[in-house]
Amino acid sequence: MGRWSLGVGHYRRGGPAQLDLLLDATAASQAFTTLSYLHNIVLRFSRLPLPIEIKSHKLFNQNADDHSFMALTEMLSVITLLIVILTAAVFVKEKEDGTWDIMLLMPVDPKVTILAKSLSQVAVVMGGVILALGFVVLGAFDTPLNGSFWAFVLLTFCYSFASAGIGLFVAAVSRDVMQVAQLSILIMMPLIFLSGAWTPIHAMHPILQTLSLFSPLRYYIEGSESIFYRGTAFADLWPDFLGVILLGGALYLYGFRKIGKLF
């Protein structure tokens, strides 16, 4: 992410010109990989009478760690493809040990059923997910919290749904765990690729950027960031929360019919 100000008028009036870059070191790498190209495009002009001077201020990351950039970044990924295959794999486990039946003898509504087995796979992912995040992205890798952690709790806890959703879904249409495993990775690799955690949204192809609207995981990275490294107001982040809420919603409601038809 950059911003330009240029004093073309001072420069005009005989002045020096200065070119000042604000980049945002969020993602360290990508911020390293613009001011690199940036250092080159100011080069070319170095070979002309032109008094062009650049000045770098890093922001949110002055040192400039990608570990701790890509340590959160590959917890949220993780967290995605955990809260899949489990409440993938609680139903089709179901179906692997002959107990399909039993289940839906159960003098139980099928929808407290889906709904209790999908929360308490949620339940468990954010039990790890406060675990990883003491212990590895906030211990180990020192990543800096700058917002609030309850914040990041409620964002987590509302994309927990959206993940159990597909989790549903897969489980709806898979025989074994071994399929849940395969479809899982299957859906999963293009909803990381176009969230933003390995290739800038601004740098993607139009269309991608396009698509990127309908992937959760997208909000909950950029939610997640803005928390974290550049301590964004709870009121701020709104539509972070409301991506991931109607997505979530819509994901976790489809899911749900899905499973339900077989009960």
Contents of the next structure:
Amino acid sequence: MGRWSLGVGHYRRGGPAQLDLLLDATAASQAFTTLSYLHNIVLRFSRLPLPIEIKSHKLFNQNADDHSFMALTEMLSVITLLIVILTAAVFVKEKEDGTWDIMLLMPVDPKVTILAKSLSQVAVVMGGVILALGFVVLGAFDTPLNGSFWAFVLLTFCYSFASAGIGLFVAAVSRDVMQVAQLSILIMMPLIFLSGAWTPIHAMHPILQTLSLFSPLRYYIEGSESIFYRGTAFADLWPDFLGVILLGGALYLYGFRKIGKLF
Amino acid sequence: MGEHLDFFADIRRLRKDGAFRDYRRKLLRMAGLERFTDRPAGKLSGGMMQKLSLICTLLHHPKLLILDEPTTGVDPLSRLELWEILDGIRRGEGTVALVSTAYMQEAARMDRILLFDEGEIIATGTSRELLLDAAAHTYEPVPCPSHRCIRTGHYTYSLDPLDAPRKAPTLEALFFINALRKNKAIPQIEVTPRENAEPIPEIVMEARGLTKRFGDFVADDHIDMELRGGEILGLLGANGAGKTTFMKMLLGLYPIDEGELTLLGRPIRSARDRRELKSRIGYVSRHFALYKDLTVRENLLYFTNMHRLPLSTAQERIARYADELGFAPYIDALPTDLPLGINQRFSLAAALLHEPVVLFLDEPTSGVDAIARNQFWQLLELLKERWGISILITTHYMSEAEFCDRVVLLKEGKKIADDTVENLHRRFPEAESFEEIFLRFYREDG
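Since we've got the form predicted on its own here, give me the form predicted together with the partner chain too.
All chains and molecules follow, beginning with the one already shown.
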């Protein structure tokens, strides 16, 4: 802001004015939107018969490729959807096939059964994430990974409990796999929308910005972007981990209780 | 329901004139569904649903009617009503009906019968011709002298003449005689005594005033029942009479709304009371619930794991049951690839692996062919004899009631009879089969 007014001051005095802008391009869509707004503003000036010249230098992501950003955020959203649907499907398929009743009659603590069945799906998705990361995100799309790979794996593991919790809730209220599919989409769309995966959070309406604090995906995406693009140290990732663990823990506990009632 | 009828009329482009409305009303009256036209089809009982689909296909006066097992899983009363509709239409409209069925009593009502076995027609003719053919081989149940002979619960079939009193056969006899003619070995079922010698209490299950409500609907209304040690108790009733709900209450799959339940001498008040009993109860659900993407062996191993049996014991028992119950050749196949009769026996094995003292079987024989059903009952008899196990079983086949020590009849959630089969026959001496007794009960009270 300071530089902006300084530049305007110079300009008013008739001298050559210089406008320096530094944008954080690791917050990709945010930076892009801001930049194009500024271009428009400055271009309006340039229509006046004034000597003005725009120079932009890109320090990060020089070719302004959006695919390296899109690949990551898309993967994060898909992880969410997969865990929700897989966890819910495991339980609902048992309801459909009638094996659920058999399960209830086994001399095993229902808590162990729920935990085991939901963890198996988390494990499947974790395996998938590592493959997708290696072959697609880092391989095909050449997304930079500046931070720790294991920090990302740990963050994903913590986050998967948030999704699994939603999955358990969906399973508790659905009767068949069809309902699982419908309900999952219905729940996931606002969560993904509020996470900043598609629209920058700071460009949202203030009410939506507040609501986005309750989307565990928001912390997951922010944390992952910090790890991948900014190379943030593990110790500095604690706000994102905190958000993911708190919301994830609460969601999983809720889902666990909800489906535990059916046992 | 009304919308269903309108929809079927619309896709057939029927003109909805006076004649159509009269015919629609006539069909509804025949099906006894007049009062329910506003009810969503999803809330109809199995029997009503079948009647509805039948009258939907009758709306356009078809000349040829093809019905594929229209009565499977439907109770005797609804079945009888279904046949009455069909007979009425056949006579009134001259419709040709081609019907497949697994119930031999129904087949006997047809003008002409084709009996199928393993993709072949094994007999054809009228019911009387077929029975005449079978009568030459059917005797009272006596021990078999040779391998050209099979003994079932109520009959002995033999290709060679036997020195035994003859008995009037049913159409089911033809399947057994066919199997004998083809020299097809029907695997003998064997049961070895169980390993744990846990004593079985005299009264295994005692229910006092058990009640289950779903909203306003009372599924089970204050039912008293007792299951004694070493007893096979048959739970009979029409669709929606509350049999399955009652069984699920006993198992704790539905919460009990009212009443008291004692299982194996222990009053059941909470989930904790049940947990310790779980390893002493076996259950086979209606659809032979098994994991479809695991093989038979994997399924069984999975269940033994859940029961915490050591692996060596588990493998030994699985191999033994596979031999004794005759599914050894299928042990590495997926359940979906197997005939229903095999699935039925292997789900029973899954319920027996932990050697329970009481078995709950929910319609274990529906949709299974005559020979497999007969084998299944032999198996239950053996279990009762060798293990001293108590069995509570629900079934749609009234002929199977005769295998039970005692039967309980449910109607609209109420118990209407509880007696031994012999006593019931004594009460209704003129009834030829248990099906008639059942219908008598149902009609008297209704």
